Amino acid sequence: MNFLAVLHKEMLEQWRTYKLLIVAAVLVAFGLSSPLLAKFTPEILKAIPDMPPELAAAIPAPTLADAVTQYVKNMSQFGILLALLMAMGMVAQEKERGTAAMMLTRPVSCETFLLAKFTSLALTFAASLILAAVGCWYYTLLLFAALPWGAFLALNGLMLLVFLVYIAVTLLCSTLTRTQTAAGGLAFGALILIAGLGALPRIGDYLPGALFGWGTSLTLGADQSAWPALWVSLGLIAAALLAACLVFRRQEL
């Protein structure tokens, strides 16, 4: 069975298990709501009863930068969480059910099995992120001004790359463990480790989280880049997938 056939099976499974619909619904919802939150949150705060006039006057008027920042904030938080939740059982669950051993006797190589899973989830997030970006761009146009398409596309591409890092790392965790719960715990620990290192001075410039700031600056016309974080992110994806293939090849199913 070749790669495309296994990929088709994985995409069909994502549709039947509603993973595709869940990812799309969550990302699109936050893509649409981000400019709305940026626009109306200051007005809601000013409408709080008994708020001192001095405090209400100090609340700044919403800007285009607020819409972009809110979009990045929402997508970074919930996109990474979705990456962990959707990927943590992709291998461990199949090992629990015994379907992984059945697939590998067809014959399907370990590399094809894992890469098809990674690719299917990558396509799901890419399609969902495109829909979310279109919704965010349209509502931002209505409420603020038009975002530059090229820069906004680059922002979403960088966000997708960050999601792929966590998908690959979680897929590795799912390969290392035999239960979905253990895979989720290990992946969450990896998330905390990466986030913790990213908060450190200078070290954070080399980790995936820096890509969110780069994408934001591109969209708002600022001169900022994070090429080291880009190369490290690509390296993390390759290393996680390679490690997953090596571990999976040696496991007894």
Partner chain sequence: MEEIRQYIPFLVPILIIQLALMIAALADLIRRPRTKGPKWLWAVVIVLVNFIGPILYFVAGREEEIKE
Given for the second form:
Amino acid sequence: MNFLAVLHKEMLEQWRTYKLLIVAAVLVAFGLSSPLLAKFTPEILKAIPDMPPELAAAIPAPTLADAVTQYVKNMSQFGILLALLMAMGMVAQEKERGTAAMMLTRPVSCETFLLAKFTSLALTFAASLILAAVGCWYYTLLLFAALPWGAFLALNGLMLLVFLVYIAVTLLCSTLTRTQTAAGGLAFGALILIAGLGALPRIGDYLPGALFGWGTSLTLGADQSAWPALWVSLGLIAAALLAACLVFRRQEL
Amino acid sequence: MTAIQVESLTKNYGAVRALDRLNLTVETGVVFGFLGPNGAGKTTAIRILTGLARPTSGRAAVVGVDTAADGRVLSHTIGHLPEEPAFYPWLTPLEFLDYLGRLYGISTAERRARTRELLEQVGLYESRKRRIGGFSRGMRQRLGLAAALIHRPSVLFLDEPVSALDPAGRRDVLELIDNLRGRCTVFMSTHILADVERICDVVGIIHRGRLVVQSPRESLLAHYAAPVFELEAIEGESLSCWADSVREADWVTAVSLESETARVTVKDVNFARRELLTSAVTSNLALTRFEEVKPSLEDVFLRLVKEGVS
Amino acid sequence: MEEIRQYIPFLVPILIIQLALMIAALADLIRRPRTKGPKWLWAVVIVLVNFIGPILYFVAGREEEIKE
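Coords for the form predicted in complex with the partner chain, given the form predicted alone:
Below, the chain from earlier opens the complete complex, with every other chain and molecule after it.
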């Protein structure tokens, strides 16, 4: 019951501190520009004045696949960056400001406090991603062809899951540290670690990054499923949140 | 019934011992003044009593609830105003108090009435729709008090509630606290003695993490504040000669000299009233002032703290 | 170039988003008594650096006001 009150306050914070605006603006802008960029790039290359005609002819015409890969590439980069930026201050800033201590002398448990933060960010990213996906779908329709909406929805769902992993991990970092900057640094380290491990051949299949490939293949008609990565992602979210709760409960504010 | 029970409470921060086997009992319904110099352990004690810090050893209970154990029960019982209250700068006072009210499960209609009542009491009703981010320290302090009272706590902890306020604001807030008397137990830490003298029923003095003394304000003054007489004379030299002779007398506890003023602490006031002046006249002092000084809590405090050191 | 010109209407929504961000950032900057770093510099950054400018301001430039 208290959870809803705290969540309401968190959403109000997302709105008043412009977090919702930033996430929505960035994701929607990339959602729209990705298919556009996929369409543009060959045209721009052809427009280069000194381009030899035989080379210009060799430039392949843009395809639907280009639009989707461009979308996934942009979203993964900026979505993860935003997840880090938006979540790094969530707990650390409240500790710095003293509001965390104030809330915990009220009937708010550590779990409610942290879960409300996670949920509010999840809602912000979900709403922004829906807008971005609709924009991308519509632009792709105009510039290329209709994307299979079911598969495209699945792609966005998988992307959201990856963002949630980084949000949960960053929240844990924010709980561990005293300042926003330290939390950001620690979370960035974790990001590098997860991304670095994800680039390794065998291990990569089990890490969140594999979900981007799965989603892309789904949308383009193939199905290179990455169920292990899905379970690992869900496990990472649960583990990070649980660890954050345990750490937070032990801290003296 | 006791509101606050502290038994042998010790708190270490690394090598620093903030509280050293502190014992304290506060009865229900009193306004308790928790007095001590800066760094004596006042804030640490309040942090443990509100469940924000855990004791290294010992026990603290508020209305029978162990403060190290159940935060949820405790949070409904206590109100806490920290020295520098913290707020979300992007909320307005109205929204903030309403949010807190929701956390305590207060109904919408009651929240509306309670919020308005509190904002009027602390003089922030005019600013109810401004963002807290732009508030001055004094306004934040008042809002903090309103926030601490929203759920009608039975024990209220105030950490230096008036030190950030100007004289007028200080008077208002003290009056507010005074009005709480009987409705809830107030545990107020401060280093400003005048405030304690104005509203506290019981005074506890803490020094270096230990309770030096605890007693009702009146009996503290009566018991510890030894009567003092002040004599001022024109010629400082003869005054110091006289001071030396008086110091020997068995009805005098102490004499201190400060340029042309002698402060004489005595054992028997009635005897001193007659004898002091007679001896001054005999010594041919050119007196400009002779006064029996009403003992203030400040005198008691300084004396007790000094004794605590030795 | 003709080929590219026909896509210009597609850029309009993206420009609108950019403008909205810029206006929101400038509005906040004007209302805020203090920022981290000089105000005029933030104004320049918000207006001149496309997209990233306003976001940078929202993430790093704003300071909570506490009046003494």
